[in-house]
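A lone chain, given as structure tokens: the form predicted on its own.
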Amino acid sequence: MKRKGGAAAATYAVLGDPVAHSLSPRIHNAAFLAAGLNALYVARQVSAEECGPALRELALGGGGGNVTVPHKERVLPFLDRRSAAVSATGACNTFWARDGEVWGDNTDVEGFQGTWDSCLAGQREPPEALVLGAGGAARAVLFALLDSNRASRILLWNRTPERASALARHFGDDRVSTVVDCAGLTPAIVVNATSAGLHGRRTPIDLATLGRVPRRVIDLVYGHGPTPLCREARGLGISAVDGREMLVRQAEVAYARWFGMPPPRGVMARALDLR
């Protein structure tokens, strides 16, 4: 593809399956345009076998991009360099090339930390959190909470208990414990790091079965309207946010990795009508 004066545009992409719902092209292209960059961001649906080679082709071709479900863990063998966040979480969501080497980072960590801090502004003591999921997003959430002591205790649930147990062992921290049933639990914060609700049809758990109403729900899923979990939370009087804020925060960090400077201030958030 070509832009400015017929020069070839650098291509950036979000790689995943599914990926048609992604808002990443909207926010990144808005930032590219505002910064006057000759670059284009697209969504590319790829299989597990296609993702790693596509990542390297984009990065070594002068572009870069992001990785989303379900490939964040699978692309690690295709990286030449890993950030500390990738090494700690075992997941990568951002990639680019430098001096002929493909680099990977996990900007979900900083994106989630910013979202958590915004949601819990004024909170004096680290609360107990229930984290739903055991994939790449959950890995970033756990690292973000443990690394900065943002949660006093983390209860980890996954539809497949063995995956939750494996993730807890990966971090090896006494503050993380797994649960097989969420009924009766009393977390202050619920974080959905599963893909449930991606198509607007179901929630990962029934919030009404918890032992008490949590103070806040943070759903990392987003769509064209409120997610099923956010709708349920608000129906119970619980303050809830979906994944658009984290999407913008991690995208701003990814942009800085690619170009060595932050994106034009507020452009990405305005692209999603968040400001």
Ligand SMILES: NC(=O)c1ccc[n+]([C@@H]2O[C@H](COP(=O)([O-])OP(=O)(O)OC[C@H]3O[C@@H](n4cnc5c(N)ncnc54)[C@H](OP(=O)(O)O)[C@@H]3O)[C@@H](O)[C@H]2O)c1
Contents of the next structure:
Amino acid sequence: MKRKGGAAAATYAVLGDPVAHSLSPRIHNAAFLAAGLNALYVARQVSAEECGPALRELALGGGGGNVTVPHKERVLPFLDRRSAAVSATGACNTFWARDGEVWGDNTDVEGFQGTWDSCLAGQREPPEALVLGAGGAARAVLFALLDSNRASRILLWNRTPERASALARHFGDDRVSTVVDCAGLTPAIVVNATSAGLHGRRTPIDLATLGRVPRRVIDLVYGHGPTPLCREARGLGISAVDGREMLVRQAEVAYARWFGMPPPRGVMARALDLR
Ligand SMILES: NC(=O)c1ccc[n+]([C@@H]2O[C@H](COP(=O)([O-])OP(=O)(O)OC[C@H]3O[C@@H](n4cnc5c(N)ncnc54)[C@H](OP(=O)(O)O)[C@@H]3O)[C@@H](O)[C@H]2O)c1
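Coords for the form predicted together with the named molecule, given the form predicted on its own:
Full complex below, order starting with the chain above.
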């Protein structure tokens, strides 16, 4: 693949299934262009079997990329080096190579912390949070909150309750309790780390059945227009952000891992008409 002056461009890719909806190519290509890098970022739909080998080929070929739904946990055996966030969460979303070794990090952790901090600016006491989901994204959210004492207590719900219990056991922290029914709960913050809403109109839970109106909803899902959960939240008068905020923050951290410096300021957010 050639882009600039005939020299082969370094290839970066988001690997997942589905990936057609991903905004990562848009924000990373905007940053590559603004920084004058000879690099190209593409979306590549890969099966579970294809993902690990594709990750190694991209990284050792001088590029890198991201891993998304549903492969973040499955690629760990293909990494030579794991960041502390990958070891703690058991999930990888960013990869690159250095000195012939393939490195993996989980920049969803810092991306989520930045989103949480901007949503809760001015809040003095760590609030109680209801976290929905038990996949790779939920692992990053739990680690992000527990590691930094950002939440006083985490109520963890998942459609398949056994996965929530397994995730709670993975962290082994008494600030985390699993719940099988969200009705009547009174969390200050609701975080959606499920993929419900990625396609169609489904929300993971009915916010109206909670015991009180939460202060904020942070949805990790994004799409064209407001997500079903953000729409429901705003209808109930709750302030809500969708996954584009976190997407930009985790992408800025990933870029810094690949190139050793932050991307040109604000370029990624502007590519999504944010900020
Ligand atoms: N904005 C960002 O930067 C960012 C970063 C990371 C992830 N995300 C988004 O977060 C979502 C989850 O990602 P992931 O990597 O954790 O995926 P994953 O590992 O495949 O896990 C999917 C999770 O969603 C749940 N789920 C799927 N469909 C559901 C439904 N209809 N109702 C309720 N729960 C449902 C699954 O529950 P079961 O266990 O019952 O199957 C599981 O907990 C994706 O939409 C992804 O795009 C966004």
